[in-house]
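What follows is a single chain, given as structure tokens, in the form predicted alone.
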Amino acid sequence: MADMDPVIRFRAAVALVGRFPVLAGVDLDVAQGEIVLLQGANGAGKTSLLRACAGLLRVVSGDARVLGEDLVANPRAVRRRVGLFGHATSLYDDLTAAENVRFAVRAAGGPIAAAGPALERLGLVGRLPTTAVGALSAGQRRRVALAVLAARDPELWLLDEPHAGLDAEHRDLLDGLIRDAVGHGATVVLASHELDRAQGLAGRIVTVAGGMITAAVDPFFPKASMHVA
């Protein structure tokens, strides 16, 4: 992405939960087409960083831009263009799997026709698309949330422990979704403790500690180089 602005550009970005700085001066660039792994202990700030990138956690000072949008001034501006897949699925239990996917795609301004292929790719076939999400297993609900992400096809994928709750077959399927998204021009930032799997996906790793990005390169990624300010 030479001579173009990065997809994510944070400079001294600070975000608070109450009075606590969950992001304490983050500096980070992520270029289009990258798959970047966030590593760090529980409570380090990985989820907060993903939520800030999604426009769901307000950056109160510093500079924070995602897809060219100023998150300090208007965090809502980026929400249709990014997809966050995290611990909570944000699905409606009283809607069917298919209705949830169609609703999410419509809300993001995408084509409703994308819902069917996404459900099928995630193995949500037969009776499952017409089953209320509240009646599905935890793993099936995770797959519905992934179908939402695939159908929306956002420019920036933000994934928080995305393989959790999936069996081996659907973990492999998720890896394929990620690679396909990048092949079509998307950018991916994921947080994961599963380094053996993540090293097959990510081209670069950054370590989050105390709400900041450190410059340590993980030994699982000998070719990685930090891309921080």
Given for the second form:
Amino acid sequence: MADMDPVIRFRAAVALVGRFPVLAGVDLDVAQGEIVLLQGANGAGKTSLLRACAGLLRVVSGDARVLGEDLVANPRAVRRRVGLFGHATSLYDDLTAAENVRFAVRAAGGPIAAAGPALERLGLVGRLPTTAVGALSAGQRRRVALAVLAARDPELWLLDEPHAGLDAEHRDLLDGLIRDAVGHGATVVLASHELDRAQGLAGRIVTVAGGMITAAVDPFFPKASMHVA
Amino acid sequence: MWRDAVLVGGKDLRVELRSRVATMQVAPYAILVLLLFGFAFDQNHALLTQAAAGLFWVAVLLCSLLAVQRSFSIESVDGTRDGLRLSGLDPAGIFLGKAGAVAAQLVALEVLLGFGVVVLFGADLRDPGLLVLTAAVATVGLAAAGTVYGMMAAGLRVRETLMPLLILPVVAPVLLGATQAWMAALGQSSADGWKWMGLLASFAAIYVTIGILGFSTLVEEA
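Starting from the form predicted alone, produce the coordinates for the form predicted in complex with its partner chain.
What follows is the whole complex; the chain from before opens it.
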């Protein structure tokens, strides 16, 4: 693993929203197969960091590489290989759950046969796959969005408050999904305020503040913690 | 590009079929516009017949605004535009798919309105070939220009009010050319309708090219 290129490699990465630097010089390495937890206060830059990793927020200076793609030169190159699960579900209300998953999988160039098992895995069975997403509850909508992620099976999972809106049973199911993805070679970066649950998943905890990485902690070896700033 | 266009166009048409906005709101709106023109010129039936082509295309133009607004409103809720960007779909394919779906809705609307113009205004179809070709080319131009400017305004909070201001002046040549070509086809003008159709074809070609080449930038900046 040590001689492999990291999945995420940011060096002094700066990203702007308008003229405001939401990322103000981020240094971060994430290796393949890691589960990294981003923690920090509201507005610290966790969501911006995830969006930058997905190629949705342009990095204007510094070095930013995800899955070997240079995000400064071409942020679009990495998008098909990452999955972002955030506050918004990116679902069409008038399409059914199954149609939404099939559309997302086909759009990403994935196998359409993956849609059915993903819906089933997320407990979307019976009438739910053929129900318009607009008629589903908030928790069910989030499960459909997770089914999209599972069916796309990206190399890098970027999860922003993934447990929010899910009941206890489906939080456990999500944790299982994340562990399975990592077991199949994926890498996961998640931002969460639910530290008890997220720390149980993460192999490393990174603190974000003011658009920068300020500390990195190994939860199993806290004495090896590195305080960056 | 074509695979992505079919995927996006199919998705947009499926959303419209399910939501029934086109059939329950846009189509009745178009018929209402025609009826109101009919009421306004009721006392002068000759004038109504003479103006039938212009009234038809004004109604189509107003409805195209609704169709374009709808096409981009479904990409403005709950992060759906981010979903499209993350999917890695070819932006030219997204443009062709969205413009194709708008064009398909406009064609259905034009059939309905054409029937209304013949029945309500007593229009006489002298050159059906010119009528159909003009409608086809004008529809492509309206859908392409509407999709380009719709994407331009999509990320703005004021898009609902800004979109007509952006689109209406731009598509004015379509209104002019299609009306003149139709007046010739309906025997109400001695002008050469085919020359006007040439103008419409140039307009459509320009905006389809702009959309294919420039949609990538528009999707990123919206």
